[in-house]
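Only one chain is shown below, in C-alpha cells, and it's the form predicted on its own.
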Amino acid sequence: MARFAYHRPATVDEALGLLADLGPDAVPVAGATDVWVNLRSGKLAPRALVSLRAVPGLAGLDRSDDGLTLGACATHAAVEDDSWIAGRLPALHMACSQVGSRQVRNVGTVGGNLCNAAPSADAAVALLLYDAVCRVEGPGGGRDVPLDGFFLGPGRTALAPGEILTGIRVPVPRGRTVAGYHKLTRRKAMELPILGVGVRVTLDDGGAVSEARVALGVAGPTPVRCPGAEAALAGGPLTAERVEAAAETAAREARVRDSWRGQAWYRRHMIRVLIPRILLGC
C-alpha cells in the first residue's frame, strides 16, 4: 500500500482548502470503510486522505417538523438507534440497520455510502424514496442537489472537483404514508444485495394514493427511482391489482444484469415479488 498524507481539518473551510491546494490527489474520507478497502487492493492510491470527521456538525441529526438533516458523517450506527427516524422515516431506518456488520454501522457514514456511488448503496435507495437533496459545499460556495440526480455512474457522482458532501436533508413525508425497504441477500448479515427495493406511498382522505416513490438498488448502474412503476401506484386505490401493475412496471424499467450474485432474470422476478411483499409488510 502506497504511503500518504493524513490531515484532519477542523472546519468545512479548512478541508476545503487543503482539496484546493492538494489537488485531484487528496481524496476526502469519513469513516474511510470504503476508502480503505480500495487503498489496501491498490484501487486507490492518492496522495493525502483528508478526513472530515473532527469538523463540528457534520455527524449530526437535526430533527424537526419539516424533515430530518443528516451530517454526511452521521453513521448508519446513529441512524440505526433513533427512534425518531424509525418512526417517521421507517425505510431509512431498515436501509441503514442492514449496512454490513454493527461494527462497521458504527464507523461507516451515510454520507460516505453517497458518494462512493454503489449501485448497491442501501440508504441510497431509502433517501430517494424521500426526495433527500444533498448538501454540497466548494470552492464556489454552497449548492443543493437532488439525489436522484447525484448518482452519474458507478463511482460517479455530481461532485465537482474540491467539492465535498456536507449534509442530506429528507422531507417527512405527510398524511397517511407507509414506506419499507427490502434488502435480498443469501445469509441476514455482512452481505451487499443481490438487490435493494424500497416503496413509499402516501394515500389521501379518500384512501387513493396521492403519491408513490419506487426505488431499485442492483438494477442499474446507479440507484434508480421508477417513474413508470410510481404513475401506476398512484391516482387511485392501493388494490393488488394496482400494486402487482407497479411491479410488473418496476421489473420492466429495471436495468439489470448478470453477476456473480445473482442473475438478471431472477433479479427481475424478485423485484415483482418484493414490491408487493414490502407493501403488504406496511
Contents of the next structure:
Amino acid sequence: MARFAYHRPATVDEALGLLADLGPDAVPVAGATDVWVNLRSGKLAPRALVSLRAVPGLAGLDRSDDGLTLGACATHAAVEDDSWIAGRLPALHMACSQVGSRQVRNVGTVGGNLCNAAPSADAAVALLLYDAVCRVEGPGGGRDVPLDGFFLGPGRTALAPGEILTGIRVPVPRGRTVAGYHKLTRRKAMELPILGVGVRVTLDDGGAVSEARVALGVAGPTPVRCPGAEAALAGGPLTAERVEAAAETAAREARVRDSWRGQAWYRRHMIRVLIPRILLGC
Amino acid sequence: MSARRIVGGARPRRDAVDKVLGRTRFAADVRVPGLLHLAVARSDTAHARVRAVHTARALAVPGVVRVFTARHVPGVNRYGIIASTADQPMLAGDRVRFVGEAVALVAAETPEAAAEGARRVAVDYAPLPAITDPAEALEAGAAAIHDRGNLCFEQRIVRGDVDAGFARAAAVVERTYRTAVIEHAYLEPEAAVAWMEDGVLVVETSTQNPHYDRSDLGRLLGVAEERIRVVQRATGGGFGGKLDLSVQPYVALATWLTGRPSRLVYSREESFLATGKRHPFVMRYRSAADGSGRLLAVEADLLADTGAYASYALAVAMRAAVHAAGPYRVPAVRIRCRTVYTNRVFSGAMRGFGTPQAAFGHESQMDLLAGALGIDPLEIRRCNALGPGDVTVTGQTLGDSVGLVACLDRVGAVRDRWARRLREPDGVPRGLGVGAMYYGIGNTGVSNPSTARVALDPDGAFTLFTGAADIGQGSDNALLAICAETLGVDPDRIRLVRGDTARTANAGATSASRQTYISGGAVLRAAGRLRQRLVQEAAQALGVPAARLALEDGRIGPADGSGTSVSLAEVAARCGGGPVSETGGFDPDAAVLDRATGQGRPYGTYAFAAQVARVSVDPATAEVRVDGLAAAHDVGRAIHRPSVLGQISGGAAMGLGMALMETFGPGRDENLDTYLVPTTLDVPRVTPMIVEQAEPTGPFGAKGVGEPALIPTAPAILNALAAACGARIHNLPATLERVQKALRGEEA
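The block above covers the form predicted on its own; next, return the form predicted in complex with its partner chain.
Below, the chain from earlier opens the complete complex, with every other chain and molecule after it.
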C-alpha cells in the first residue's frame, strides 16, 4: 500500500482549504470502511487523506419536528441505536441496522455510504424514500442537492472537486405512513445486498395515498427511485391491486443484471415479492 | 492406577489463556533482525509454455536483493506430499498450469520493494489451450496438462454381483450430484520465517506436518534432511490446506542461497489464489434396495477436478471411493473415483478428503430410496447401518467399535421432538433431514505410524516429545491428557515439546482425524513403558515387588498406601541424574487395497456419526434458515470433552457453509467479502452428542472426530431442504436461486 499523509482538520473550512490545496491527490474520508479497501487493493493511491472525523458536529444527529439532520459522519450504529429514528424513519433505521456487521457499523458512516455511490448502498435506498437532501460545502460556498439527483453513476456523485458532503436532511413524513427496507442477502451479516427494496407510502386524512416512494438498490447503476411504481401507488386508497401493480411496474422497469451474487430473474422476481411484503406484510 | 480423572475430563486447554489474551506467537509474529522480505511473482495465464522469465527490471528496483527462478532451485524442483504423484514445481519451469502459479521469487530489504520487484518480473508466455472441465480433460485429443496424461488417479471398489442386485430391486434411484470448489478459509494465512543457525536451515512455520515439510524442503534444496530443522509454530487452522507446502520452499530457498533470514506471509488474496482447494465432484449414483429398504447394490461414478497439480488427489480418490456407498451394509458395489487434471488452482486435502462430497451423494440417495419405498429416512438408515462384525464394501470385517445405530437413535430422539413443532399455521415450509457417515481414521491403505517420547526430568517433572502438529484442534491437550493419565500425574507436571524436527520424532500428518488415535497410541505406549521402568526402579529402591507399587501424584509407593514411597526426583537421581526417557510408537492395522477391486483393510478403525438438521424456508424469497442441528458422533472415547464438542460444533458450521453458500470462483473470489463463509448469525445452536463405543486399539478407547464433524451436515441440511420444498437440490451450494426453483417443484 502506498504511503499517504493523513490530515485531521478541526473545521469544515479547514477541510475545504486542505482539499483545495492538495487538489485531486487528496481523498476526504469519514469512517474509511470503503476507502480503506480500495487503498489496500491499490485501486486508490492518494497522496493524502483528509479525515472529517475530528470536525465537531459532523457526527451529530439533530432531531426536530421537521425531521432529522444527520451529520455526514454519523455512523450507521448511531442510527441503529436511535429509537427516535426507529419510530419516525423506520426504513432508514432498518437499512442502517443491516450494513455489514456491528463492527463495521460502529465505524462506517451514512455520509460515506452516499459518497461511495455504490448501487448497493443500503442507506441510500432508504434515504431516497424520505426525499433526503444533501448539504454540500465547497470552495464556492454551500448548496443543497436532493439525494434523488446526487448519484450520477457507479462511484460518481454530484460533488464537484473540492466539495464535501456535510449533512443530510431527512424530513419526517406528515401523515400516516408505512415504510420499510428489505435487504436480501446470501448470508445474514457482512454482505452487500443481492437486492435492496425500499417503499414508503404516506396517506392523507381520507386514507388515500398522498405520497409514494419506491427505491431499489442493485437494480441499476446507482440506487434508484422507480417513478412508474410510485405513480401506480399514488392517488387512491392503498389496495392490494395498487400494490401489486406497483410491484409489477417496479419489477418490469428495474435494470437488474446477472452477477455472481444473484441472477437477474431472481432479482426481478424478488422486487415483485418484496414490495407487497413491505406494504402489506405478506 | 486410580480411577481415571483426566481422560474424559474438561480441564481448560493449556493454550487457552495465551490465545484469549493474544499472547500466542504465530509464525507471522516471529521477528528476526536483518531479514529479507519475499514476494512471489505469479502466472496470470492458466496454461502456457514459459519462453523466458525476465528479471532485470525487478532487480533494478531499489532494495531488491535477488530474484530467483526455476533455474536457481538447487535440488529437484518438484514436490508433493504423496511421493508417487509429486509433480508441483516450487517455481514454474518451462510451463505454467494455473493462474496464480509461482514463476519467480523476489527477495528484498522491504516488503514494498519485494512487491514492486514481483510486479516487474516479466514472463514471455506461449499460450496453450486451458482446460477447465474435468470431463473435457479426459476426452480424446484433449491437451495433456502433464506428460502422464490428464487422469491423475483412479480408484475402483468392486464387490458382489451388482447387476443381480439391480435386477431384483424393489426400488432403484439414479441421480447426478455436483459439489463446488471450496476454500479452507482458515483464520491464519500461510506464514514462514527462516534463518541459518550453525549451518542448519531453520524454518518456523504454520503447518500440519513439520516432518513432511523437512523432507520435501531437503529434496527441493538438494540437501540432507539433517541440515534442515522445521519448527511448527502455533497454527491458526489448517483443515488440510497446510498439509501441502506453501510458503516454506520460498523462505528456505532465499535463506539457503543468501545466508540471510527471510520471511513470507501470504495475504488473504494470495492464500485464495495460490493454495489448495476442496475438490469439486460430479457424482453419478445408482442405488438399489429391496422392498424392506435393504440396500442391494450401489453403483457410483465420481469425477473430481484436481486442478493443475496432484497434491492429495490420490488420497482423495481412494477415500472417496471407499466411503462412496456410505456407512451401510451393501452386498454389491461398483465404485469408481477419478481425480483429473485441469488448468485450475490445484485441489488438495480438505477436511474429509472427498468424503463430504460423497456423503452428499449417498445420503441424498438414501432419502430418495426411502421416499420411493415409503420408509422413514431414519429407519432406512437404521436397517442398513453397519454394526459390529459387519463387512464393509472393501471386505473389511469391522470390530466392536461401531456406534452408528446409537448415533441414529440419539439424533432420532431429537428429530422426533422437533417433528412435533414442524407444522405451524404460518405457511412457512419447514423440514427435517438426516445425514449419516462413517470415516476411516488414518491414511488410506498405508502404514502411517507415529512415534512419541516421554522423559522423566531430573526435577521429577515429565516432558512429552511429539511431532504431532496442533493446528488449533487441541491435539496437545489430548496427548497430554493421555500421557498424564498413563503416568498418574497432573498434566501440569508435563512439559511439552511439539512439532520440532530437531527434537521430536515423526508423528505423521495432522490429518485424516488420526492424531488422537495414532499419536495418542504412541504416547500411551511411551508413557506406559516409562511408567513401568520407573516403577521397577522404585521397586529396587524400596525393596518392594513392582507389582505392589503405584505411581500416584508424583510418588511411587505401595498401592495400598502402606510403607514408604519415593519421589520421582529420587527415582530420576537413581537412574543416573539425567532425563530418563522411553519411546513408543503406534501404526494402525491397515493394508494396501487391491489395485483392481479395492478390496482390503484400508483403516484400523472407523468413526461413525449421524446428524439431523431442521430448516425453514421463506416461501417467497427462498431464504433458508437452519433452525437446529443435532449431531451424534461415535468417537470411541472422548479424551477431552470440550474439545470434542467444539470439533462437532465447528464442523457443523463448516458443513453449513458447504451446504448453503460456499463456492469458489477462480478470478472472482480473492477474499472473504465475496467468498462467503457462515457468520455467527447463520449458524444455529448445534446440539452435539458424544457416543462412546470404545475402540480396543485406541488410547483409552479413542478414535477421532476432526473430519467426521463436518461430513453429515450438508447432507442433513439438503435432505431437510428437500423435505421442506418438496423438490430436491442436486447441486451445491443450495443458492437462493436453486431453492427458489425447488420451491416451485423444479429439481435444481
